[in-house]
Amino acid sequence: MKTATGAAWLAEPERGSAAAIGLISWLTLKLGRGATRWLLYPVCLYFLACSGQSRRASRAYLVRVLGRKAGVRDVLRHYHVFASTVHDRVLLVRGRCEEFDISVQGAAKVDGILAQGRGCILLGSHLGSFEVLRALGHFKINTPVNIVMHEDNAAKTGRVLAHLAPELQDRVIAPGRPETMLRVKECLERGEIVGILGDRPLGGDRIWPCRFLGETARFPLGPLLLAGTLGAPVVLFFGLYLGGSRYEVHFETLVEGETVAREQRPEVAARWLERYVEWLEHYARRAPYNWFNFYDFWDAGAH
């Protein structure tokens, strides 16, 4: 087990202006999703032309997951799926879930935990839309969804969404702070959901090498060390965008909920992490254009 000396994705600047993001959001709420969907095409073409590093990272990932050469059309499709989920976030944070066709698989795994009065950790990734989970929890099942999330890398988008749904910002927990574990513990004790994205290490994170799409990449061990420390159940979450207005949500049980002795936590957490990565690869192959890590995921992990 090693400690990450940095996080390449944090160094990637957020493109686009806050004014442009705000304008598109306002138009979407006023005119509707269908009337503003065309705006995504010029945005995607701009990114295709101006973001060389993320374009190369997209192609490198697509070659791995598709098992063939990836061309410009593949990269453009990759960008468009990402832009589509960001566009949909505007409506999801406002609770307009009825505008989407969302199928849910495995929800009983979460319902069973919550019915016992226990909270749980939902471990997700930058595969698909995490906002679907927060919308379902907040507006459909009336269960608070707290998210451990690093906001600085997408601060412009975050500010716009915070303006649209300020009540959701109270549920954001900053990672890597002295109070982070305490806040997570309090949420779990109240029987709430804590969502964590488990595929991007922060600088200083404990990391573990796992085989992913044919080559070793390094994943953060912290979320699963946290689960072992608190004895929290862990359910994996994947909210896949399938095109149009369709989303497919999958839940997979990873950990039933057991407190692990301190000396055993690294070994046990690593075993859980390897199972998480196996599921991540499974769903990446199921919905390959849903991968939203636009940096060199494997090379960055090797440093």
Contents of the next structure:
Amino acid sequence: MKTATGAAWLAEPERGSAAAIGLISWLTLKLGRGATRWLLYPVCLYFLACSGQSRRASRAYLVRVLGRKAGVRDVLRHYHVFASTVHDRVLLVRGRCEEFDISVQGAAKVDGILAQGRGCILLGSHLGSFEVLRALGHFKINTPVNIVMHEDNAAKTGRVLAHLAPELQDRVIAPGRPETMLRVKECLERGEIVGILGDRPLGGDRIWPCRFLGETARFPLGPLLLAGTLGAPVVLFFGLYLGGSRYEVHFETLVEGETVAREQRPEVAARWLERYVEWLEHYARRAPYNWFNFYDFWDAGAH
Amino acid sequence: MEQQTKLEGEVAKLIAEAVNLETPAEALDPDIRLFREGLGLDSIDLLEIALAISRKYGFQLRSDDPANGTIFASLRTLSAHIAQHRTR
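Return the structure block for the form predicted in complex with its partner chain; the form predicted on its own was the one displayed.
What follows is the whole complex; the chain from before opens it.
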């Protein structure tokens, strides 16, 4: 599937070889973040030279979000921000949060829900780092976080991470299985968090067109239909990387948690989805180089 | 097409109502696949069906049931599972 190829470029064995990633991860844990960050430059230059498709996608996105021409320098910066978050993931899954300066805004929105013993859907995106969520234990949110994602993706991007933090693998929910949504429901009933990245269709999904950065793109309606079916609260999550060792985490309440009658569900879910996309655009403008969908996002429906 | 048993007929009706099927319930082949190919249902549809089953038959379908592959295979296998576990 084309959607998966672009974004996972750094971690794909056929591109950034698994051995190289293993080596960089090992060095990072041994020598620390600062001593290994320079490695990202040659990696980025390599991808700038070798990945025509991601380079074109990066440029097409940057032109929209910046509202000006985007040159090689911008693309390189875009790659570097992505590479930084992948690099940091190694430390984040190991719980090495002291290496980072993370500011959190709106955590009370999640706290309030969890304090009532309710679970919540945390709707994220490929804008910024979802892994920075692993640092939340640091901010006294100790509820288990389950993540809906493709296992083969998890296997590719995560073989090294799985090795570093095997306990996280049990919390990966594979999409597109008969029992996928049942599992989500059970996690929510136990008062846990279920993370879903809401900007990419997971395959076989119900799709809804929304205007994003001036043009229509297709977004998955599934996560919000699910929220309407189960009456689950939905909180948006953005973990933006702001350069250096700085991350900025934002939570925004999207849905308080209301069961919607089946007849109204598609319409209500579409309205929620449109609000999600508005927030996505808002934060894309705040941290434009954090967009990690390296494929033709607006044309995705054609693939 | 094979005949539906009485329970299969009931479950076919429950499915048709839960996911707005275009095919009339009584015309459902008991052996047609429910998920993806066949009836073309997705995971959200199956959740709707699971919720309807727990309301009507008084037991929960579980995500960690090792038999899920067979339970959700067809109207016939789903009905057989309900016959075994129903509490009402």
